[in-house]
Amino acid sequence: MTKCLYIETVGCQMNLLDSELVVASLRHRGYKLVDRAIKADVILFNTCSVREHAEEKIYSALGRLKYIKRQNPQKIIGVLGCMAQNHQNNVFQRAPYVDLVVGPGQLHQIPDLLDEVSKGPPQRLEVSLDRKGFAKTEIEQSFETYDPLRTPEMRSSPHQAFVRIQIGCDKFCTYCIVPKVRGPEQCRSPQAILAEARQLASEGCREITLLGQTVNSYRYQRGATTTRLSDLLLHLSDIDGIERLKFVTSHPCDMTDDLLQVVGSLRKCSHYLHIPAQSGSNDILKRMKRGYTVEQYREMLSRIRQYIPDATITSDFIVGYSGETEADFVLTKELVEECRFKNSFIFKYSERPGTKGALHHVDDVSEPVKKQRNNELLDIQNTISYEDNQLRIGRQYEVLVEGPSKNADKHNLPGSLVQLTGRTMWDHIVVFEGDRRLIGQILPVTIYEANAFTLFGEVKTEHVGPEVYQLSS
């Protein structure tokens, strides 16, 4: 009998990849993916612990399942990922009807764990070792990377894929829970990464995004040979079929000249870099233990412009961190206005138990002040994004067509036309009308309208055969 699976994912691209791989492994065991929890025999939540709101969202979702579980005790409910590693048995205490708590280092065990849980109690907890009190090799082994080779039908997009090149983090920024829940920094071998990329290319994948917690710190040592991210990009660019290469998320301290030179010189490398600044105040950066000053961040941006003059850069900012004064916040606003980021992800500081920030720094900025600063910085960034996107009207960009847009169903277009969406080599989102058969192609699209978040364009196609579309000039 086929079992039905529902999975809900919160958090970063790493979590999206983890969920994709979990679904793939369960499909191999005969599970069918469904779109509502009530239809499922197994309900899984892949979670995030970076902010309190993300955790409370999961607990709220679990609370709504309490009565469903009471009426259908045979249903299996599982909590996976960072929150599982962070809260461990506390998940069972807050939601005693949960059957399974599995950390990110144990995701490969899920098919077998579900088989065991289906046979009856007890509840199962599978997490990695704490980073204190154990040998480094033991801790690393307990945070096992999970990267089985996939089949095309298991990916959310046949033309795009995430490829993990690194797990864990050793930066220990004072606000961040990631080193605790994702473990020590460990890099996959270039041989494994290239094998996965070649398989993806053979299955029709055209764009690969390399993932790591601080992806540009990638270094794999084997004997006397060291492979850096720049070396890895060079090898990946030689793979036929792969047309675009991206990587996220970068740390300012690891943005080396060799990497920038490669990104600027390789045709396949996207000229888009995500490099969180977090604050424009040196005092706050020091309290955050970011490892650089605002002046060093600016110098890094200058080197980027030297090697990649047309690069688009996005950033992250935390407002309301412990001790942030109005003067500190003004410096952050000035940095955003000066750098004119393509986009910035702006968050109110959320104290995370278990971090150095929670231990040593008082969360002394009030919630109303955090909210006001968040909205003010967001308004500044949105204005910059809008102004910069207006400059793109009339230009033509090569766009990788990803699929129907989120609002495609709201547009009643004639014939086989549908509203499609794609991205440029600079990671701009472009929406335009076209035939579904254009999905997966790279097409020139001319921009005629823009807002702060999206470019709207037009591509003209000329029908020349039953299955072939040719672009007209």
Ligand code: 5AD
Contents of the next structure:
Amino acid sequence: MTKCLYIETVGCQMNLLDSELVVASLRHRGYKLVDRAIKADVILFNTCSVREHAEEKIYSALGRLKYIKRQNPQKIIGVLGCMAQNHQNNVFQRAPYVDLVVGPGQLHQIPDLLDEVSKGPPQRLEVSLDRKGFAKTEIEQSFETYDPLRTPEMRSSPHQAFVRIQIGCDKFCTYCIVPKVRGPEQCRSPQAILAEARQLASEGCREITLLGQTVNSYRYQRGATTTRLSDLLLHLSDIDGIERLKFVTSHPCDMTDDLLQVVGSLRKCSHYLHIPAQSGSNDILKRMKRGYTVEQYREMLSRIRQYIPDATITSDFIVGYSGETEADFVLTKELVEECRFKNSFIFKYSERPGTKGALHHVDDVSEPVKKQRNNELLDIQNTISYEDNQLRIGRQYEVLVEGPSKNADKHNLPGSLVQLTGRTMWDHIVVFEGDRRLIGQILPVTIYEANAFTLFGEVKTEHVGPEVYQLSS
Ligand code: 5AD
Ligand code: SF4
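Structure of the form predicted together with 5'-deoxyadenosine (5AD), given the form predicted on its own:
The complete assembly is shown below, putting the previous chain first.
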């Protein structure tokens, strides 16, 4: 009998990819995906540990399943990913009815683990080794990935895919739990990455986003040959069918000239970079152990402008890190005003047990102050994003059409017209009306309206020939 699977995913792109792979492996075993936990035989949560709030939300969701599990003891509940690695047996203590706890390095075992727990107790905990107390290679081996097991129908869009090129992180920023839960930095071989990209291209994929925690530190050494991210981009851009290449997330210290030169010169490379600054104060950057000063971050931005004059850059900021004074925060605001990021993701500091920050620095900025700083910075960024987007009105962009927009259902359009969404080469979201059959195509859209987050446009069908896109299937 077909088993039904429900999976909920929170967190970063890495988690979205992990869930895609888990679903793919379970589809191979005959599972069918359903859209509500109540209808499922197996309920999985792929979790995030970056902030406490994300973990607490999972415990609340688990709490809501307690009654369902009591009524249907044969249902299997699993906690996967970063929180599984972070909390391990504590998950069973807080939610004793959970059957499975599986870290990000053991996800390939899920089909077998489900078979085992479906036969009855005991519960199963499968996680990687702690980063202390074991040999480096042993720790590395305990964090495994199983990327090749993907199938196109698992992706949210058949025309776009994430490809993991690196797992883990060795930077150990003091606030961050990622090096603990995702393990040591390990880079995948260029051969495996290129084979996967060719496979994706043959399945109709047009855009690939390379994933890594510090993706631009990618390096793979075999004998005398070293492959860097710039080399990888050159090889990937030779693949027919792949039209766009992106990579996230970059670290400011690894933004080398060879990479910028390649991004600036390759037709297929998106001119979009995500390079978190985290703070505009040197004192705070030092406490965070980010490894650069504000002056070095600025210098990096000016090198980017040299190689890629039209680059759009997004950043992350943490407000209210331990010891952050009003003067430190003013410096952060000044940096945001000066850099004119396309967008900034702003987070209130959340102390994470097990990090250097939790051990050595007191979480001494009050919640109301964190909130106030968060809102202030967001206001500054939103004004910049709005002004920047206004300048795009009247311009025409090549847009890769991703699918119906979030509000497509609310717009009752005639015939097969639908409100669509897509992205420019600079990662702007563009919403416009068009035929569903345009999904997956790259076509010119002229912008007539904009807010801080979205550009609204119109497809100029009369100006393009059938070689650019075809309206008929
Ligand atoms: N508290 C708040 N934000 C955090 N981030 C990472 N760790 C924490 C934390 N403990 C933010 C950083 C990072 C983004 C993914 O999440 O800005 O770039
Ligand atoms: Fe976390 Fe710093 Fe690594 Fe990014 S670079 S994943 S913030 S430790």
